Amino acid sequence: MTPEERGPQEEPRPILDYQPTSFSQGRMDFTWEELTEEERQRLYALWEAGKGLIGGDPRRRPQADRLPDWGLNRRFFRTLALDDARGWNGARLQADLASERPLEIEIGFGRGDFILDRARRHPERLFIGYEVRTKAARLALQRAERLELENLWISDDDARFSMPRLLPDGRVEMVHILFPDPWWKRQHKVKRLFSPPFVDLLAAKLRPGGILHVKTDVEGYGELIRYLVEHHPGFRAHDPRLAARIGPHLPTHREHWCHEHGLPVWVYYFERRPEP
């Protein structure tokens, strides 16, 4: 597999400055093996038990049905607090989801460079960004408000918990997962985003013809993702030509750093198959 070939791009419109960071290349010794049936069943059991959710199961948190005061009457949500009557958040989000606007989701948006740019380029679409780090979610929300974006919702929920409860099947046009954490340590593998039940979830929420868009700078993790997605009956094989349907976009901070340091990025595009 070859790194991404960057074709001609529309001149990006700056939203955030790509300031120097403490990024490092990290480990490149990511290894994996094809899953046995026993391992698949174990992963499904862990999923059903709510294991691996970042921050733990939200249902066990105190006042999980209430929004934080700083999030009231802003385009911020938590899935268990959609009925919090102190703010308009839940009603407006549900009204947006009931519309026919194409929906794009980014899981783990970090600083928000990519999704803020997407939302500004495509005001006719609806966007949801998930980032489990609450501080990063608040910063992205502030930036969205400065840009006066009315089509972007932010959440600090774990998408694996939120999406099954929030979204109707077939509602999503595109899912972007850019530089997910590989969770290197053996005891942390349960936190790894990509697993058979997660790919099931993506297949359920993407509409037929929808796109799963993934980038990583860890080749081995990219190979695992490709294996899991391409072995799922709901997805077609990786097809670089699907990049044209996404179009020009700003890189994430991590991708910008990789390009600045001459490091490869592996990119995958998977199309949701039509229902049989």
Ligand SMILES: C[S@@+](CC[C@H](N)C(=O)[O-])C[C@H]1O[C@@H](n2cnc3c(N)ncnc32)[C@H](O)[C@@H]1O
The other form holds:
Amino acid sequence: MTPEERGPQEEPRPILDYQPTSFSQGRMDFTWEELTEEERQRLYALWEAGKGLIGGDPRRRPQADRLPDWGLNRRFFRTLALDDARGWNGARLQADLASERPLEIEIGFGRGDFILDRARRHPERLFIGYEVRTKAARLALQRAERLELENLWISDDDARFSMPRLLPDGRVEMVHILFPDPWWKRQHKVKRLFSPPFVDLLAAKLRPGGILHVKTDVEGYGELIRYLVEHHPGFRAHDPRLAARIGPHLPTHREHWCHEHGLPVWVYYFERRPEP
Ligand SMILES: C[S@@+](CC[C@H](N)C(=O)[O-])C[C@H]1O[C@@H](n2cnc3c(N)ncnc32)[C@H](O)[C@@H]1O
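Can I have the other form now, the form predicted in complex with this ligand, not the form predicted on its own?
Every component of the complex follows; first up is the chain already shown.
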């Protein structure tokens, strides 16, 4: 990978110590095949049925329309609990979304190093970070509050469930998906983020000219992502020059670990085409 492909980096100003870490590399024999029409239809059917959502379909959870007490009156949301009148969360989030501020989304922020830093650097922008691990979401919320960030919303929703219900089409300026889980095993493939309906969702929510920014340390998953996105009529081919529009940013925790261990990282930038 060339430095250009890696994207702009600046001397990191970590928000957190990057050590210790428990990452492992996993199996690297990720394989994929071009989708047949049958496979494509199967993936759409699974998506429609809400299969593969991490933690299951939130509509089946008891009290799904209530926020946890710890999340009340903080920049935390669950899409099914936007009307929970015990807190200001839903109303303030909707007001922020109705503003003209450019919106960036990170899906699967893990420890949050990237999005916390990005929200700190760009106070004029609005950010939403999704992380299905509630404990990690809660920690990132605490860190955002410690940094006095008023432009970052955190959710532990599966982004695939939340984004279609929360965001107006064309509202998003950038989507960052950094080191998504590859879900190697055949029976877990349905949990994998990138599939044709997910790329449809990204195309719908990004504004024309908006950017999808992806990094992975799994070469085969990167190839699959590139294949799915570049075969979508809504996106242009990967273009490393788009890195300049994202600008300097900190590595994620996983990325830092890859750099420490001399492991390659594949980076992709796809621009949302204007509507015809
Ligand atoms: C391999 S980790 C990478 C974390 C972080 N981006 C980094 O680079 O250090 C992938 C993260 O995505 C989260 N995740 C997976 N699928 C998700 C989804 N559909 N919506 C939101 N978060 C998701 C996982 O819980 C996990 O924390």
